[in-house]
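First, one chain by itself: the form predicted on its own, in structure tokens.
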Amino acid sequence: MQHGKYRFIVGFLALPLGLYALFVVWPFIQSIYYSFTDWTGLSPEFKMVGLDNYRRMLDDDIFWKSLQHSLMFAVVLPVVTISLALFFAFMINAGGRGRRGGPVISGVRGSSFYKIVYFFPQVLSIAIVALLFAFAYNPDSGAINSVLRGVGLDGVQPLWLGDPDLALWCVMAVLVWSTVGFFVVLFSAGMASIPSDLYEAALLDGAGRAATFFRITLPLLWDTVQSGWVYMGILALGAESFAVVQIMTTGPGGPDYSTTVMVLYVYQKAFRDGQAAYATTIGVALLVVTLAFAAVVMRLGRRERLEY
């Protein structure tokens, strides 16, 4: 069984390997080795500047206020979406009790139901959602501001995503609502491999909901929530934060680069202002802190593995 067994392997690794070293790491290498250039993006010369690039991150206020509004996205979104999923998926797989004649342990009254409402955001592209949302926020005809008035409250009128105090927490109560579905599903998953005879002896004992959670719920649930905590992290910082501070907010990035997050100064800096060695050196930034906050919360988050 041991003979070839080497080469069998290396024989399945080899294409995929290759492939994301053609596609992901090469990208990565030209990102890096483009930052020490004075490269435009759209002419083939180039000459060598050394760190200039990297001094001038350095001063740079807006790419201070970037870094700001992505460690922000990168802290409040996970803590946020995370402790909701959390506590949804809880409710609708172990949030109820018993009725005569069923399991001990279930969901609350409606769960299915709550189910197809939580998932129903991923159903939607995330182009979809930042424009329904773009046209909740209008301050003169969206959709709150209307209800606020509808239910006699004239004079609370927030501009919303026209106020450098408030944009950012729109923005982010948007990522908030289009991505718990998902977590909602994965921690579901996760909480129906549970055995039901730990719920019923922890009920013999007198447990209540919150006891349950802490005690039985979270702790073998750690790997899925600590997985989701990273991934949610890479999407603040990423994709999903690009998309939506472009499409919703004035500028984009306003108002007066109150939303610019870290990923869409690289896009502008490349695209809109010819400029695209200095957006590589602010992607290695962001690729660094993208790094950092993965290793954090796998330090942070370790702990011994429950086995049931």
The other form holds:
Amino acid sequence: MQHGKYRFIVGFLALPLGLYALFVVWPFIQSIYYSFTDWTGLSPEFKMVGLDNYRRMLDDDIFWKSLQHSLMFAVVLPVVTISLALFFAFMINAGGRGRRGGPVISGVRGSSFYKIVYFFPQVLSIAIVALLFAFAYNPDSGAINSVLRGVGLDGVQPLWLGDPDLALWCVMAVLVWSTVGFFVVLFSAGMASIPSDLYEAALLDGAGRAATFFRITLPLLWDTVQSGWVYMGILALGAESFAVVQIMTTGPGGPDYSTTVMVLYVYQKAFRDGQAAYATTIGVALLVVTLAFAAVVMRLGRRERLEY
Amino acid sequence: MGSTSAENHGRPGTGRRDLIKRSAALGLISAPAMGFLSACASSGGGGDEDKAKAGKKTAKNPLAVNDTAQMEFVLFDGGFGKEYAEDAVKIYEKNFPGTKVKFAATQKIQSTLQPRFNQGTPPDLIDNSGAEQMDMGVLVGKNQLADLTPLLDAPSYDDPDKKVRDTLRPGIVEMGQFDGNPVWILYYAYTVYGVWYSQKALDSLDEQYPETWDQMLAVCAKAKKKGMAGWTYAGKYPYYIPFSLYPMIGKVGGREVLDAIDNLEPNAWKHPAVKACFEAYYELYKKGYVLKGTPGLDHIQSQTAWAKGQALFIPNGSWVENESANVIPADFDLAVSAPTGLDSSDKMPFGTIWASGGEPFIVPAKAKNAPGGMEQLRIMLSEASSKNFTAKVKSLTAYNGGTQGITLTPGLKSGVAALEKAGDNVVNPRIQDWYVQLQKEQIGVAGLGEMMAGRLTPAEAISKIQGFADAAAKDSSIKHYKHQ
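Please give the other form, namely the form predicted together with the partner chain, since only the form predicted on its own has been shown so far.
Now the full complex is given, and it begins with the chain already shown.
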């Protein structure tokens, strides 16, 4: 049986790894190379400039601002989204009161309906979600301020995306709204595979909802939560954060750079300012940040795996 | 029965090696954003050898176009559509029956053409416009564009005794220059910037368009009493404010103030005229004459609010008539005026207006059939093609004239009248095409936007903007330009 095993595995892996190397790894290596040049992105001529781009980046206030915002995205978004998703998933799967004649463990009333509703935003493209919210945030005729006026709060009419103190939070709220449903479904699937006798035992011991959640559900769901965490972080550092900032915010980039994130800055430098080399330099910084994020999550998430 | 007790398989949890490997793998999956950047870089090629041979120079073919070579033309398919260019292409094909024109219209100028510039195989004529405009400064700085002087010195399409150069509106040739004599860009559309309003709304207030700032404040006060805001603007893109603010600065302090700003001279923004104009605009905010919520509106939303009569004035360009055509009521009576000045002590008369070229056409230096690209432009600059454009898309062209015999829309008519009134007093601040980032993101969003939202005082805004301008002047990664 062992004979030829490796050849067999290599046979299957060669094509995907080859594609990965060609379309992901190779561009990475190229990007790092271009970050040492003065390539504009608009002409084939360029020369090596050593570490100039990196020196410039360290002196660039907007780079630091975008880094700060990206880090905030990477920390706040996963915490909020995952906590909310865990809460919803728990209520859907195990949060209900036991009803006579029904199963011991069940979700709140109408949980199957909620499950579908939470998933709705997931079927909309992020561009559409961002556009819809851009309308909702319109201070003049948008849904949010209209509701505020409707309930008599005429004096509270924030500028939302037009206010540098609020803009970043508005953008983050949209990302939470659009992604939380996915995690509810993901965690629901994880929770469904937890044997109900564990819950029954806990119930017999007199555990309430909170105790059940923290002592049983969360530990047994830990692997799923961790993957969700990394996935959410990637989303917060990458394409989704770019889309919402680019589509929704002032400028784009927010009033007074209040919503500039690293991916947006890469895009602007490369495709607006004709400074592709500098953009790749920021891209390298983004790579470092992403690697660091993944390492931190893996390190913090180390736990003993529970078998059941 | 499940078990809650942990069972260890060898090492506890994930090993360090695994950890590093896994995080590296995750990182690689997660940030391919940067990868796509470099995909378009290449070693470049395409020397002179594959250029089309020159054709025979005749009176009908002054640019010596090779009448068998293919010509490739890429157009930005934006607010002006593509019909006008297709019509011009038909004329080209009629004049050179042996050639084929490869015509394409797209909104994705940069994504389609950037790789081709990098490969050294660009098309022969490009309308480099829209959101995906390629940075002109970089293209010029990297010698990617052909000098259009042969076209400008060629006889015009309609009158062989007149050079193309002499048939153009004022400022068009200068705008195509960066430093020195070569002309790199030909702006085909002609845009009038200023304060746009509904003549009907103004009539209903029993007012004329105000010529001094005191009158402006009085009109706004009157409008406010009727529940109408004086002003609105594209709050999310506050770099629309300069469309009326810059010519006002020019009117108050003279052209040299604007030139100093364009030249990034030290303390250019500290000029008293700049300060006075900033304070005048800030007063609009202070007195509550700016439509509530404006800083959160984008250009379409603000134009819609204005078209609905919620605000009287909006700083904008002549494209607004086409762009907001579906929300502007039929009896709106759209009009444009040169910006209001301060008072009678202003350096330039009322009527001083910002007008300049739009829709920049370029011929790449590495184009295979550059004379063909220029000939196509020469055709487009004929009176017939110009009229065709104006009639179809409600905009003037670089061709000086071409408005007789066609019906003009209200906005266009008022634009022509404003240009007549201005005469020689047309200003053309170059900062918006020379220093895009400085103009849009820094002066516009971070400076003017913050001031008009009331978060900066005029003095703070000025010193912030001066700081940005000084930084741009020192930044060696930006190419710098000066007025001649």
